[in-house]
Structures are given as structure tokens and as C-alpha cells.
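Encoded as C-alpha cells, the following chain is the form predicted alone, with no partner shown.
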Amino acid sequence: MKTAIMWFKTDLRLADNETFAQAIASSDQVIPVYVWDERLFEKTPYGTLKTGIFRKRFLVESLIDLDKRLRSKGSGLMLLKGSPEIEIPKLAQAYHVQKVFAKREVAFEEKQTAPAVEKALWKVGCELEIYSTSTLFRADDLPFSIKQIPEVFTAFRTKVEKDSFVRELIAEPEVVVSPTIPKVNWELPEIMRDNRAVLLFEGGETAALSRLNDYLFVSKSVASYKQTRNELIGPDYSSKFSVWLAQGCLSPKTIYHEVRRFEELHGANDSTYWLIFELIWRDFFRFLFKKHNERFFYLKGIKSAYPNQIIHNEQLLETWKKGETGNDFIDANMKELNATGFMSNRGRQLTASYFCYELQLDWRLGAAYFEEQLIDYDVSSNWGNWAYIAGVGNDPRGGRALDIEKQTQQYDKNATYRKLWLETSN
């Protein structure tokens, strides 16, 4: 009997999961596994946590949902605790597994784990097979090699829109044949819910698909996305899909095809296109991480010269983190982040610009704090965007400070957002 392990990571879904589909197709039985690796919750070199409490809870919720969905198919999710390079080979040996299936990683640190697992698997006569499942476009469908990816987004977007395509969705399995999977006593981290939060984010594919349907076909908010995406308050000024995309509860292809279905039913406009445009931005950063590897974590990023940020001031850093800088718009955004694990795109741009150009701190400290706090943290998007704003990434015009006062007046003219976060309590 052919037995395979499906090693779930940040692809916590059954629908449109090529890795899982391949595992099922090539095996008689599959053992779905998640490895709870404590290294994901350690401190970074910048003194921040790799995973904060909001994302930790969202992750556990996502695992609970995945387990439930697997059990409805006749399987379940096996939880291992420890290092993947130790625990997965042990499991493979115990069940005489021939092959382990997993998603391909693109960021430097995440990419170090797979070779270690593969090496350990060879010792027990097992193979590792990996698939790319987290981008809209497949790398081998791009009109250029990874090394030739344009450094400017517009050039990248124009070329892929013209010469590439989005593959069809892969259906979720109807049945999953597995050995008996023991039930897990899941422990949900306790968090304080803030009633000012834009949305009550719940982890898992079930919640992801519900949000997708609500935003597209119930509220039809996607039809005005381009006009509302820079707003600050409420559930539907933006899609909020990034939260589920980050853990792979939802695939970018699923969003793309559902937007296309919406367009067939209700018509296409600038807003429906703009949502797909944002998915292409997400791809751009992921492919650039494949191209530049660890350089996105250097002070000078992917550039040859260092940025202007030269101050090391712990007190300034703490005032920014706590939302006590004295700039009410920056402070309001940071308080929202700390209280909910989420911040609008406009808020992220402006708080990062303030950090880099007003405080003149090492941009990596800001990126690391976002890594800890954001419920939708994605390594490529977070570090790619921070490098872009700091002038050491892919902005062809170099570092440019945003006019915070002007944008505050533009996006919070009546101070509604600032009052919400600075003058009220939970």
C-alpha cells in the first residue's frame, strides 16, 4: 500500500491545493500533518516575536477548521510538535511512507527547512515532493525566468497580463483515505476582542470562503473597491482577503476566478480589475523574493547604497510602537494595530513612511514589528513593501517620504478615525 504524508504549512485549505491533490492521486492513503514548530514563535534578531498573539490564534482557528473539514472527508489532521526535520521523518518511518508532499517556500528563512527535511527523509528511504501553490501565476508560466523578472512592477504586470495566464482551479477531494488520525485537543490562545475592529477575523477555509462570498456576491463591495480601498473604518472598504491568503486558507486563484464570475454576472469595472491588480502585486513580491533571496532583509535591501535611516533610538522606536509619537494619525493607526492585529493599507504606508523619514530609524525594525503584530503577515509582502517605502526596494524613484499631513486631511478629514482610536476605549 502506497502511503504519503501531506505536510500542511501556509496552505491550510482543501480547495485549489495542488500539493494535496497530487498526494491523493499518487497514493493509496494520505496522512495530513501540521508540525507545530516553536521556532515560529521565537524572537527575531530585532527583539520582536516572529508570531504575535493575534496571528497565533488565527493559525489555531485555521488548523481546527482544516481538521474539521478533513474529518468530514474521512480523514483528519495529525498535529506534530517539534522540528519538521525530526518529526516528519519519524512519522514517515513509523507508517512506511514513500513520499512526503509539501508546498514550495520562497523566502530565505522558510526555504532552509525543506532541504533539512529532505536530507533526513532520504535516510529513511522517503522522498520529498514540493509544489508552488501560493501565487496567482505559476513560475513556469511566466514569460521570463526568475532571474529576468523586471525590477519595476509596471513592467512585470504589463508582461504577465499580456503573455501569461491563470490556471484553472483544482477541486477539493471528495474523500480522503487515511489511517486513523487521533483527535487533537486544540488550545485556542486567549485574546481581547476590540469592538472597534474592522472585522472579526476567524481563521480557516470555511470563514475564508464565507468572506469571499459576502464581499463579492452579498454586499457586492468589490464593485466599488477602487474608490473605497483607502478608507479606514468598517469591514467592506477593502476585501480583507489578505488575512486568509497569508495562511493559505484561500488561494489567489480562487479569488481571481470568483472575481471573473462576478464580472460575468454583474459586469467588469475598474474596481474588479483593481482587486486582481493587487493579487499581481502580491505575486510580484513573491517572485522577487525568489530572485533576491536574503537581500530583502539587508539594511540596503536590494540596492547598492544604504538608506538615510541611521538613528538608533530605542525611545523613539517605543513611541512609534505604542502609538505615542504625538502625530495623531500615526498614533491612531498604531493603536489599531496593537489592539486588533490589523491596519488599513493607507495606514501601513503612512506609518512606515513616518518611521523611515520622520524618525529615521532602521526600516527593518519597523518591518519586524509588523511581522509580530499583523494577523495577515506575509513575509514577501511585508518586507517587500517596507523595503519599497524605505527606498531600498523596487520603487524606481527611490525613497520618497509621504506627505502625512496632506493624506490625513484627504482620508480622515473629519478626524472620525482618529477619534475612534484616540478618544474611545474598548
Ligand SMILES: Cc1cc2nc3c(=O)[nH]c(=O)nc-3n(C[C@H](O)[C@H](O)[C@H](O)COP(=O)(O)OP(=O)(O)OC[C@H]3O[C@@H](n4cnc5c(N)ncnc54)[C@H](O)[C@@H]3O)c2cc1C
The other form holds:
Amino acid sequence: MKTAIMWFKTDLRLADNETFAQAIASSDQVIPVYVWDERLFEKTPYGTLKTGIFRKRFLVESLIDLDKRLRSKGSGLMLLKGSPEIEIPKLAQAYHVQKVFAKREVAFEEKQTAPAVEKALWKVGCELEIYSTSTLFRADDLPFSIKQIPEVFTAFRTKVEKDSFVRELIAEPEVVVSPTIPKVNWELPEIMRDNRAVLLFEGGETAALSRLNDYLFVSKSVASYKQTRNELIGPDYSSKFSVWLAQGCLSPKTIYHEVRRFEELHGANDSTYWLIFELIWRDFFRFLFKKHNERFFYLKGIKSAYPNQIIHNEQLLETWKKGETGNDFIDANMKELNATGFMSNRGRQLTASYFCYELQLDWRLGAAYFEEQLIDYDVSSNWGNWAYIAGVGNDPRGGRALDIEKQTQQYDKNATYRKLWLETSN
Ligand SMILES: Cc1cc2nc3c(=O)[nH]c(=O)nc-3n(C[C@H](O)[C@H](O)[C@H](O)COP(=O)(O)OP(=O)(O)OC[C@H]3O[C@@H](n4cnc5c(N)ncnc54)[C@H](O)[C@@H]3O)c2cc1C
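Any chance you could show the form predicted in complex with this ligand after that form predicted alone?
All chains and molecules follow, beginning with the one already shown.
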């Protein structure tokens, strides 16, 4: 009997999951596994945590949901605790597994694990097969090699829009044949819910698909996305898909095909296009990470010169983190982040710009703080956007300070947002 392991990582879904579909197609039975690796919760060299409490909770919710969905297909999610390079080969040996199927990771640190697992698997006569499943466009469908990816977004976007395509969806399996998978007593970390939060984020594919349906077909907010995307309050000014995309509870291809379906039913406009345009930004940063690897974590990023005027000042750093800088707009955004694990795109642009140009701190400390706090933390989108703003990434115009006063007037004219976060409490 052919037995495979499906090693779930940041692809916690059944729908449009090529890795899982391949694991099922090539074997008689599959063991779906998640490895809870404590290294994911350690401190970073910047003194911040790799994963804060909001994302930890969201991750556990996503695992519970995946387990439920798998059980409804006759299987379940096996939970292993430890490091994948030890636990996966142990499991492979115990069940005489021939192949392990997993998702390819893009960022430097995450990429170290797969070769270590592969090496350990070889020793027990087992192979590792990996698939790239987190982008809208597939790397091998791009009109250029990874090495030749344009460094400027517009060049990247126009080329992929013209010369590439988005593949069809991969169907969710109807039945999953597995050996008996023991039930897990999941421990859900406690969090404080803030009633000012934009949305009550719940992890898992079920919640992701429900949000996709709500945003597109119930509130139909996608039809006005381009006009509302820079707002700050409430569930529907933007899609909020990022939290589910980050854990892979939802694939960007699923969003793409659902937006196309929306367009067929209700008509296409600037807004429906713009949502896909933003997903192309996400792909852009992911492919750039494949190209430049660990350089995105350097102070000088992908450039040859260091950013100007970097100072070290713990106190300034703390005031920014806590939302006590004295700039109301910045403070309101940081308070929202700390209380909910989310911040709007406008807020992220401005708090990062303030960090780099007003406080003149090492941008990596800001990026590391976002890494800890954001539910939707995604290594490429976070470090890529921070490097961009700091002037050491892919902004062709170099480092540019945003005009915070002007944008505060533009996006929070009546101070509604500032009042919400500075003058009211949970
Ligand atoms: C300093 C900084 C840090 C960021 N860190 C992250 C991060 O860790 N994780 C993350 O997913 N996004 C990050 N972003 C990008 C963006 O702010 C969020 O994706 C967006 O605010 C999430 O809300 P939404 O899903 O409602 O977005 P929407 O406006 O509805 O956009 C739809 C989707 O497009 C993608 N997208 C939108 N804007 C960007 C962008 N600038 N870069 C890459 N993808 C984008 C996201 O996947 C998003 O879910 C960061 C931006 C900045 C400026």
C-alpha cells in the first residue's frame, strides 16, 4: 500500500491545494500532518517575538478548522510537536511512507527547513516533493526567469498581465483515505477582543470562504474597493483577505476566479480590477524574495548603500511601539495594531514612513515589530513593503518620506479614526 504524508504549513486549506491533490492522487492513503515547531514562537534578534498572541490564536483556529474539514472527508489532522526535520522522518518511518508532499516556502529562514527535512528523509528511504501554491501566477508561467524579474512593480505587472495567465482552480478532494488519525485536544490561546476592531478575525478555511462570499456577493463591497481602500474604519473598506492568505486558508487564485465570477454577474469596473492589481503586488514581493533572498533583511536591503541617518534610541522605539509618539494619527494606528493585530494599508504606510524618516530608526526594528503583531504577517509582503518605504527596496524613486499631516487631513479629516483609538476604550 502506498502511503504519503501531506505536510501542511502555510497552506491550511483543502480547496485549490495542488500539493494535497498530488499527495492524494499518487497514493492509496495520506497522513495529513502539521508540525508545531516552537521555533516559530521564539524571540528574534530584534528582541521581538516571531509570532504574537493574535496570530498564534488565528493559527490554532485555522488548524482546528482544517482538522474538522479533514474529518468530514474521513481523515483528520495529525499534530506533531517538535522540529520537522526530526518529526516528519520519524512518522515516515513508522508508517512506511514513500513520499512527503509539502509547500515550497519563499523566504530565507523558512527555506532552510525543507533541505534539512529532505536530507533526514533520504536516510529513511523517503522522498520530499514540493509545490509552489501561494501565488496568483506560477513561477514557471512567468514571462521571465526569477533572476530576470523586473525590479519595478509597473514593469512586472504589465508583463504578467500581458504574457502570463492564472491557472484554473484545483478541486477540493471529496474523500481523504487515511489511517486512523488521533484526535487532538487543541489549546486555544486566550486573547482580549476589542470591539473597535475592523472585523472579528477567525482563522480557518471555513471563515475565509465565508468572508470571500460576504465581501463579494453579500455586501458587494468589491464593486467600490478602489474608492474605499484607503479608509480606516470598519469591515468593508478593504477585503481583509490578507489574514487568511497569510496562513494559506485561502488561495489568491480562488479570489481571482471569484472576482471574475462577480464580474460576469454584476459587471467589471475599476474596483474589481484593483483588487487583482493588489494581489499582483503580493506576487511581486514573493517573487522578489525568491530573487534576493536574505538581502531583504539587511539594513541596506537590496541596495548597495545604507539608508541615511540611522540612529539607535530605545526610548523612541518604545514610544512608537506603544503609540505614544505625540503624533495622533501615528499613535491611533499603533494602538489599533496593539489591540487587534490589524492595521489598514494607509496606516502601515504612514507609521512605517514616520518610523524611517521622523524617528530615523533602523527600519528592520519596525518590520520586526510588525512581524510580531500582525495577524496577516507575511514575510515577503512585510519585509518587502518596509524595505520599499525605507528606500532600500523596490521603490524606483528611492526613499521618500510621506507627508503625514497632509494624509491625516485627507484620510481622517474629522478625526473620527483618531478619536476612536485615542479617546474611547474597549
Ligand atoms: C509597512 C507595511 C507592512 C506590510 N505588511 C504586510 C504583511 O505582513 N502581510 C500582508 O499581507 N500585507 C502586508 N502589507 C500590505 C498591505 O498593507 C496589507 O496586505 C493590507 O493592508 C491587508 O488588508 P486587506 O486584505 O484588507 O487588503 P486589500 O486592500 O483588500 O488588498 C487585497 C490583497 O492584496 C494584497 N495587498 C494589498 N496591498 C499590498 C501591498 N502593499 N503589498 C503586498 N500585498 C498587498 C494583500 O494580499 C491583500 O489581502 C504591508 C504594507 C506595509 C506598507
